[in-house]
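There is one chain below, alone, in structure tokens, taken in the form predicted alone.
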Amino acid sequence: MTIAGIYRTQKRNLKEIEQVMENLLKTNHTTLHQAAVDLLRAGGKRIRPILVMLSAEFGNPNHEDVKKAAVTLELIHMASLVHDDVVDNANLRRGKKTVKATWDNRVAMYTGDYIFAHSIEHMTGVHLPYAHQLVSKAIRDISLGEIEQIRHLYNVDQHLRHYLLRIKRKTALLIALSCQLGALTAGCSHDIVRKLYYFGYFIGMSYQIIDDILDFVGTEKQLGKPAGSDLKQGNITLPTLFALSIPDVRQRVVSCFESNNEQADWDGAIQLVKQSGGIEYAESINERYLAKALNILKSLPQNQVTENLRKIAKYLGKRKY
């Protein structure tokens, strides 16, 4: 089955968890119905609520609670993302303006409060006391993942285990915890909600290595946002963090920091990363975490709902946008 074929037989409960979200996010303040109701309708690859889904294939996947835990934490990704942009200061995500952009900062960090507290509220139709321990710290990881980012912004002196510790809180247990979730609500056996944990944690650290290369080599068209946007907002990622080694790369990044944007030569230290070898070591690093999240699969049942999460697994540490 191809990936497409994936969504397909997923396309019903999609719809029913876009449909969820949207009753959810409706309210009669019009400025902060149009950011949320705006955001959910810019779409996205919905990676978290096929996770649940199809983890929850190797339990009962009709249980009213996995469905919960789907748009729980979609709408919890949805509020990252919209306080993120406040951070990066972007004004495009996904080709289209963001929240922040469109209205301001106190408008983006209300909205994104605002669908975080819905998450929240949705959760409590799950009745698994551990479950709800779990959104919450994934909560937590989440801000510090944003506040360890923000605390190492132009800081060329990180290291490898910074960023690691980074991508994991920001992104990689969000995507653990889909899996984690999806299995958990199916009524899973411990063993196997365990190990689909770790499969998720696995691909969604390579996701986000993923993300961070494709920021340099891709285009403004496939990124939704202008490519380098990272390293110009003082975001240090693993393309840029194994170039710094390079005392001639080091030299034009740090002169581009200590510069305004107008003075920067952006272009040119960006083609400098690109040449430096840092987006092999990135590739190299993804297919660590990649190989290690497919030897998880191989310890699973070996059935369809196995085959479908390597298919997905490649695809999201393969990805060319």
Given for the second form:
Number of protein chains: 2
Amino acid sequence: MTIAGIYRTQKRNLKEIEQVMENLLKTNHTTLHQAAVDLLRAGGKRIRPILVMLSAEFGNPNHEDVKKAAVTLELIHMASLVHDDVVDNANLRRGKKTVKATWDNRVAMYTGDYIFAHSIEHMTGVHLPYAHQLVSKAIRDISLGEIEQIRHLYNVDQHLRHYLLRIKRKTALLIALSCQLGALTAGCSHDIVRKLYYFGYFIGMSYQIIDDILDFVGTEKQLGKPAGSDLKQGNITLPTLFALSIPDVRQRVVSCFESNNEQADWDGAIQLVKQSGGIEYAESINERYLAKALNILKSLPQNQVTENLRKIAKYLGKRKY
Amino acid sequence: MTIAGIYRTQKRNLKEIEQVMENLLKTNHTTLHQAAVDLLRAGGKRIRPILVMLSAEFGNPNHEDVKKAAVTLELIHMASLVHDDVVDNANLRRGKKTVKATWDNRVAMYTGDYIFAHSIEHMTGVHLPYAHQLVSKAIRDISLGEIEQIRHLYNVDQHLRHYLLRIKRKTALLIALSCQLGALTAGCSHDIVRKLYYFGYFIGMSYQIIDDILDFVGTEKQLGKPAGSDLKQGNITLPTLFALSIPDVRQRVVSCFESNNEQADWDGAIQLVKQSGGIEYAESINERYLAKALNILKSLPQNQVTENLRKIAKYLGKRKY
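After the form predicted alone, can we look at the form predicted together with a further copy of the same chain?
So here's everything in the complex, that chain up top.
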């Protein structure tokens, strides 16, 4: 089955999930309503719900808790993006103006709070105390990831482990949780739940590394925002981290960071990072996570579900935009 | 027993609750750590934990869930204050600089997110699904209250019911929940839980009405922020709402709102509201809520606990700062 085919099999589920989200976020408050509608329409790949649904197929995917988990996770993701755009001072996401850009930081703050609140409330419909613990821990970790990102902005002396911990918290944990909760709410065995958690964790790491590579090699049209945004904002991702080990490149990046204004030769620094071997280095780390993800799948029952997860992993880990 | 006496009987519990909060919020992130420590040190009356503990005395106050509820509610309150200061653009709270004033809106946003996340995570330690639903619904309502407050800023055509719904969401619900959860986690009967909820709701309404009165009649020293702050920020509270029914006063307030700058005669408008009878009107509404709260207590078992709650209600509903 192709990726399009997998999405087709989940079309009805995804539609239902979208509908639930729309109903939940309905409000007669004009600004809030518009912000929520814009966010829902902006869409995205809905990777978290897809992973919840696919993972659930190792058990009973029709259990009512499965979709509740899917809705909860997508809402948490959505809320965290809105707050993240405040932290990153980002005006564009997926080619659309962000909430903070359309309105302001205050609106973005309360819109995020409102969506977060709904996600937590929706989750209370799931009658598995352990699942609640997992979700609340994930929310805490995401908030820590956001904070860590700010903390390490412009820090050219950080280590690989700082980067990895950051993307784990920022991205990988919620994707891991999607697989884990899909299996858990569908009543899968402890062993399958645990393996799917790791599968999700590895593809989540891969997903963010690819994202960070694309920020350098993608076009503005593909990215929906200017290329090199991460570097310009002082967000040191894997390609830059590698490039900083080369004295000449390091000097140019530091000089940009220190001037930190429009006059800095950002394009020059971005080119240097791209030519430093940093992209290839990041790709090699990505390959390692992807291999780990595929490896885990080998230990699961071999059926159509495993096959679909394999396709999703390769699709996410090799995507070009 | 005096109020000081009641606080003394709860001293050990409060100390333990403070300690748990401090441990929970411990982090090696300097800014976040400092912001959290400042918030903890700023203290406040800890009314929510006190109400949880007192309400729990109708059942088994030593049940481990009781203190977990107390910590959760105080953390939710703390997080909401941090975000509220962003929304209100407030630089001072209880005479101390706010998080957003000490650092900036971004730090306030993520500090609030971090504390919220911890509150939810701590709550998962309570094994009562119904309690989780109550807490998540409260978080949603608080976020709606925050949004409603922005929506009705400078709106001179709002009704009493708008004001009452706003303070219900902003303040009363969390205080009602404190009493409710205290009783619920202590294993009280449904009837006692329900009555304590209403008791909390009525004193919560009273609490906020008094707060809104004090904003006019308190001194800067008592308030820890300039008097008349609400009006200057376009926040139409009960005294102003009454005053707006008097054409002359209405005109002066509207003219301040329309000029909305430093030159506006805010002091004049504040004086007019104070002389309009708005304070007395707000006091009469407060008395009604206070009477309802005291009335509910009559239907509860008459013992030292009821007596203490009566003292607390009177103390909060008649406080001068």
